[in-house]
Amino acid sequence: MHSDKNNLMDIEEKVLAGERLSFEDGLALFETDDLPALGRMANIVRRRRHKNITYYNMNRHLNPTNVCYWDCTFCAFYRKPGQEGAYTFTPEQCVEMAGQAFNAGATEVHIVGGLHPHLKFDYYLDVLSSIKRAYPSLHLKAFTMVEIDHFKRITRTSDEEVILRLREAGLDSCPGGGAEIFHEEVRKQICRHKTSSKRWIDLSRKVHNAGIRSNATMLYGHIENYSHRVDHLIKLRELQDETNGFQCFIPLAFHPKDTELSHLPGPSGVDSLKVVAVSRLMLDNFDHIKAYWVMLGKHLAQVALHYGANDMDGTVMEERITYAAGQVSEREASRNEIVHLIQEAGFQAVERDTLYNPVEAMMV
């Protein structure tokens, strides 16, 4: 216990001096039982960067299809072709949903879905271009690196060509999903057929080099250990050093219900706060850490704002993927509710667009 305290004091000195933390530092932070000390350090960094501001945005999730040929054990969202519950929206239906979101004040549509074995690349381009034509001001944050990898396979062209065509169709930025845990030892067990971590990082680099910003994620609370998490954070930090293309890091709490890993308990509240805090401390070159209320629950997300997070995500409107795994909190939040949650936690709520430009500051 004594050495744990000394360790934390050494790390805190580094944090106060603005020095980069090492792999060993990251492990020590995860291993500590001193949650208040961990929160205090992360909060110092968070307030140094963002003072009292917490961001949120008006957004809608749109999952064009849940049909997928992969079989990730942590996923309750996917269906096989023809299976009960399988669906694919037409581009026209996607435009209709984007229009509802736009009319409700959304500035962003977040588009991700399954890897459908029969849809052509043109379908995805149509979804983008149809929405962009109808609602040119909507920011289309679409397709993870896993989906872009799938597009490359079905088109048999280069990564660069796929990215260019997506951009021409209306892609504005990319979400951060599909990263899961980078360590291949873990990937072999939870998503053995999925895009490798090296490929995910490679494609992110190419997206950034094309001038497109993206987010990054880490799925935690399943079979991974602390060293796998720290390894993941350091790999993201290294790529950010190289490209500076990541906007935000989003830790994703694993929800085991109705997945093949339903025997696992999922992360505790303490573990989730640790992940948020350690992420803020390790990712010194990321501006934003998100407390994703859809997976944390709204009340824990409020606490996470004191553990390094400076963004609550947004109104979300019909997120399907977490809810397929039995998430019990609500599917969406109104602007007023998000603002109230942020203000109640003691922060100033600022509405942002996808690129973190303030849309309107909401004061008490």
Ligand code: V47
Contents of the next structure:
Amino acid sequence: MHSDKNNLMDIEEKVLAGERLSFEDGLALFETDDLPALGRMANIVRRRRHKNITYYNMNRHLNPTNVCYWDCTFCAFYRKPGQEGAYTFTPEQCVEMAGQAFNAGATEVHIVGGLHPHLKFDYYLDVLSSIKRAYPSLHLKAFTMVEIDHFKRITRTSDEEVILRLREAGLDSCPGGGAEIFHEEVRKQICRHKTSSKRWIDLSRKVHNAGIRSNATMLYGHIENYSHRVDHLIKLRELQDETNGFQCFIPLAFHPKDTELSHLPGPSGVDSLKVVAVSRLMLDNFDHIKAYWVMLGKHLAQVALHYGANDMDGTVMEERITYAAGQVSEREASRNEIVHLIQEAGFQAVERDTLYNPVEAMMV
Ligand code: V47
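Next up, can you give the form predicted together with the ligand of this protein, since the form predicted alone came first?
So here's everything in the complex, that chain up top.
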């Protein structure tokens, strides 16, 4: 029988030769305690692709409503209609917030929210088109596959028609949320009413086929096991082989506070670094892996840059989803702070737009 050490040596050979890793390889990578070996391998791939560069962007999160008719057990952000703390911004308020971000140098607004039982599709189109009209150069990275699925249900048109109307209203790309863990065994326990994994993948395919880029995420550190994670990564890799429409993968560290899963501890720092490294190694057809500092914390995000990540996300400006689940100190960062974090970790900071074009004037 192969020992763990032999296994890792075989995998490292594959990594050096640029060969694709298998499901079993992914599992062996998660199972090892040899964190430095994981970091070494992931760093080889990261530096091969991006040398010493770490990207960041100037962005703002905008969550038009927290009202949601679903009840995902990992979420502390949603409120039922009429519940204390429930809110819905008007399109005018959304424009005002986008304007503040634009004036502070943002190139992107990241728009996601709850599935409100009464808002019409026109509301969402209005949010997009009003921001676009006021600030045409702002990139609107808006609505996950879960929201697009909801729009399809409330409009009773085709997926293609929904995507087209969003694009006409100003949608430029889609964020990667709502993927959670694809394996239905886990999904039925943490988000049993939510868009199925098959549907999430199918809608991503349709978005990519319409020429729109999107991101992908994985929520880890709750009830999933290693094989669920590897299954998730391989499903994403398969779709990326087909469409090449994903820009970036973002591992999302579970924050338990005030969720139905608050009895769980959330992932350790070691586990988070493993996820970043294994993602970099398994997702050989993804250009970018994000160390999302909001969920990792700023210091662990710095370390993650040595474990395969090449992007720090951005200024964020007003994060609500992780904040609701107990992330108290990390809601926004200035450009200087992000650049400093990247440089302090030993990398060259490059400001990018949403599509990973360097923003030349701002290169540091
Ligand atoms: O879909 C919800 C997750 C996601 C919790 O595309 C939680 O560039 C941790 O998708 N603890 C939203 N995570 C965030 C997201 C994202 C973030 C940054 C960049 C991009 C991108 C996408 O957050 C949700 C869900 O998977 N989430 N609750 C929680 N308690």
